[in-house]
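Below you'll find only one chain, the form predicted alone, shown as structure tokens.
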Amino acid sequence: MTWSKLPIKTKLILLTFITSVFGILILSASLIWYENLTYRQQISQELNVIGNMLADRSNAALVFGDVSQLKDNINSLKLRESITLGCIYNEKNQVLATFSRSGKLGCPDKPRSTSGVFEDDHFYTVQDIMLDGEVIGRLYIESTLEELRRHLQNYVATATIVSALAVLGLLIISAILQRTVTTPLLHLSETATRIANDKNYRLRAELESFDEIGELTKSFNAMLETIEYQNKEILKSYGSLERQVEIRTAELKAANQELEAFSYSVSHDLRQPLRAIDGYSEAIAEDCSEKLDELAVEYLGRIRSASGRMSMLIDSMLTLSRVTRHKLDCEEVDLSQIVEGIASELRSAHPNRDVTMTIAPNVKAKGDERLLHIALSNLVENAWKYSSKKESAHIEFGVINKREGAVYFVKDDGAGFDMKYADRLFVAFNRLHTPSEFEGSGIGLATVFRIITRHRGRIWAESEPSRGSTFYFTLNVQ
């Protein structure tokens, strides 16, 4: 389990334990170091005192060359168990008397006076034997450090036991004291959990202390009061909100019914007089052409042309209406295949046109196949139409994969338009070219805009006059 997932109670105990152990280790190491230093000083002082006493007792025997007395003096060192070697030298550094606890002699040659030297496993001191202020000999005493090691081992063992007991005591004390910190926090957490599970914002956390945790409890209770008040206000407005939703739903339903009625009227009521106008105009032109002059025949032609444009507008409006009301049926759609079919139909309808179509293969997207077919038909047919004045035209369909997603495009090298009018492109009945230049209803791009919007995408264009146009769109259906 990671540190962030541990309960706060466990964290406090672990922090106390780690801090205590670290502090006690530093204190114990300091005490052991100090005890080692003090004990070494004690050994040095004791052996120097013994050496001074023995040197004072040996100066007379050394002057008179009483070797037996010197041996008696040096053998007195065996009374201290730690001393392993003792040597008495004359002024010429010749050994006159020795003591060795192991029986092996190892007196150093020409020792120099020193108050004490600690080496790896022993300590030694060299004392001058003086008479009337003159050095007449030297005393060498060597001692083992085994006593120091035993003392330090006992001290370390004692310090370890005391430290362990201290850490245990601190843990017990911290386990008791941490409750004063964790209990209010645990109660606050339990209250928050109950509120989250039961959604009962009338509950309040109990104020158990007046420190920072107490301030947190006060703020928590104040937040609950605010939430409870807001919930009451929401419940009060819920009834009126439901009524408003019902009213808006009824209005939307009525609007949809009116739209359906309008679509039916356009589809049936408007088409019938248009067919009559076109039919009678055609009959007059065929049956009475000999009785009409050229101007009358021209007017009849204009009447038939206007009724045809009107019929095309009705078809476009019905398409726009159906696009808005059509339920999306999203699936994976092969856009390349759709564009291939549209291009094939255009080539069949206009066999004399010289148009190169570049279609990226296997371009797929998720969406409603019927609506996407309508959108691509409008875009490709626009590219075909607005490049019709070129002897050799080029139209391209493809996709650009960007970090934020796929961007699809339809590009042509036709008439183009001025970008300052780009905001009018996708508004119904707004055209950037006159009917004499290019025929059209002005509803195609508005239909494309609604289809792309229903797919939660966006559409935009880039163009220059006489240098073609590129229409980009995205599809973000979820």
The other form holds:
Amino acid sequence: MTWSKLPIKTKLILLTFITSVFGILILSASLIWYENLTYRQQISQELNVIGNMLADRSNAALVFGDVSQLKDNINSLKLRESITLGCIYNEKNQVLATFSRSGKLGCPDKPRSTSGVFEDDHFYTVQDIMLDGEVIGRLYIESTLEELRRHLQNYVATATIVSALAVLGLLIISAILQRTVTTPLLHLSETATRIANDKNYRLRAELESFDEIGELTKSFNAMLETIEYQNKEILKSYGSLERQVEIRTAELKAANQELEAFSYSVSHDLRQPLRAIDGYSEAIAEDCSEKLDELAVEYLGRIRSASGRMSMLIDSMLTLSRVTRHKLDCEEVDLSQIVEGIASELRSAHPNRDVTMTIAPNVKAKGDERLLHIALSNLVENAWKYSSKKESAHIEFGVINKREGAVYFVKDDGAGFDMKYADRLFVAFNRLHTPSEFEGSGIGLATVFRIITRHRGRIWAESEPSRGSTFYFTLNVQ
Amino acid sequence: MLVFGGNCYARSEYEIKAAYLYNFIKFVSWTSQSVEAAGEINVCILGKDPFQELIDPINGKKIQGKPIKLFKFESMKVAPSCTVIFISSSERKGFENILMTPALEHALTVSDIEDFAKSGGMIGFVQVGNVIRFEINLDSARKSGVDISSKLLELAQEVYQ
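Instead of the form predicted alone shown above, give the structure for the form predicted in complex with its partner chain, please.
Below, the chain from earlier opens the complete complex, with every other chain and molecule after it.
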């Protein structure tokens, strides 16, 4: 587990632990070092004092060659337990008397005067034996450092136990004291998490301390205050916006319905007088043609063709308004079959035209059959119409399967159009060709556009003048 | 330091005694002001000199900063004031009278006459087997104001109180 993942509580306790252990270690080490130093100084001092006294006591015996007295003197060293070896030399470095605790004799050959030397496991001192300012011999004393070693061992053991207890105590204290730091922080964190989870901005963190955490808590609460206020504002404006949308939608709906009713009734009511115009024109042409001259008959023909065009326009407008009002009735539709039907109708209506139809088989889609029939008729009829200037034309219906879905197309090799007018293509009454070039109401593509839009699809066209055009569309209903 | 060399060769009896005589002085002090104030230590050899030239090297040696002056004479009648006197065994008869001499009132008396210490002398040499030791009469020393170091007493064969 990495340090950054540890909870703050553990971090604080660990910090205390590490610092206290570090401090106690340094303290203990320096105490042990100091103890070792002073203990050595003590040993050195003590043995030097003993040595001085013994050397002073022994000068007479040395000068009068009283070896038994010297032996008595040196044997007094046995009272000091740490002393393992003592030797008295005359001025020619000959050993005259020896004390050895272990019985082993190991007096060095030529001891040199020193106030104390520490070796690995022993200490020794060599004192001059003086008489009236002259050196008459030497005293060698050797002491084991076992005592120092044991003393230091005890010292280390005691220091370890005391340190361990101190660390334990510090841990307990820090475990208690860390709560004063972490508890407010934990509470703050809990509150923040709860707010993040429940999205309840009415909650507030409790102010428990007056340090930086307290400041944080205050700022946090202030932020919550702001969020709550802003939420209220948003909800308020959202509510009014929704109401406005509702009002506008209702208005729009009413206007639309009015418009539809209007266009429906207009187109419906327009039929009546038109039928009268057409009917009487026909009656005049049939019954009174002999009374009319050639010019009048021609004008009558024009009236009749104009009224026929108007009837077609009204039909288209009716279809458009029906398409808008019609409720979608979705099912699986065989588009290929529909196109076949339209093609055979067109063939029988125009038997003298040479048009090759390529219809991809089994192209199926979900949609309203009646509306799709209207859309496909418009597209195929357009293709038929705009390729009529060619001696032999080719019309194709098919589907391209793309990742985002099926794209259907109707393609011809007729007149085509300039792509810069493409955006006007699907607007009602916008025609790219004059009626003298190609007949048409200008409503057909608007109707197709509305049908495809109602199927949540998209329609677009690609073309080039006199090289034909392709209409693509997608359908997106389930 | 030892005036007479080391002990790596067998030393003669008087060679050792001369060294002892010299070393005794180092462990003795005088309570008498006149002796302490004197600038030198007079070491007298009374009677037939048994040391001959063996004692001569101590002449001029310094002990506690004072030079030693060596005197040899036959009779007490011509004796100067002695700080230390060695009474030769030639004076065996009547040495007690010599000890009474006022000139020796504060002197350290040393001799190898038998029972010298026992008979009122201060330090007497004795022979124990092959070794030369000494006896001390502490009482005589105290009476004469001669202070003998306890170290020396420790080494004495016998101490008479």
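So that the term is clear: the rigid core is the largest set of C-alpha atoms that superpose within 1.5 Å between two forms. Residue numbers count along the first chain shown, from 1. These numbers come from a predicted model, not from an experiment.
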Point to revise | Shift of Asn90 between the two forms at or above 2 Å (CA, core fit) | key: no
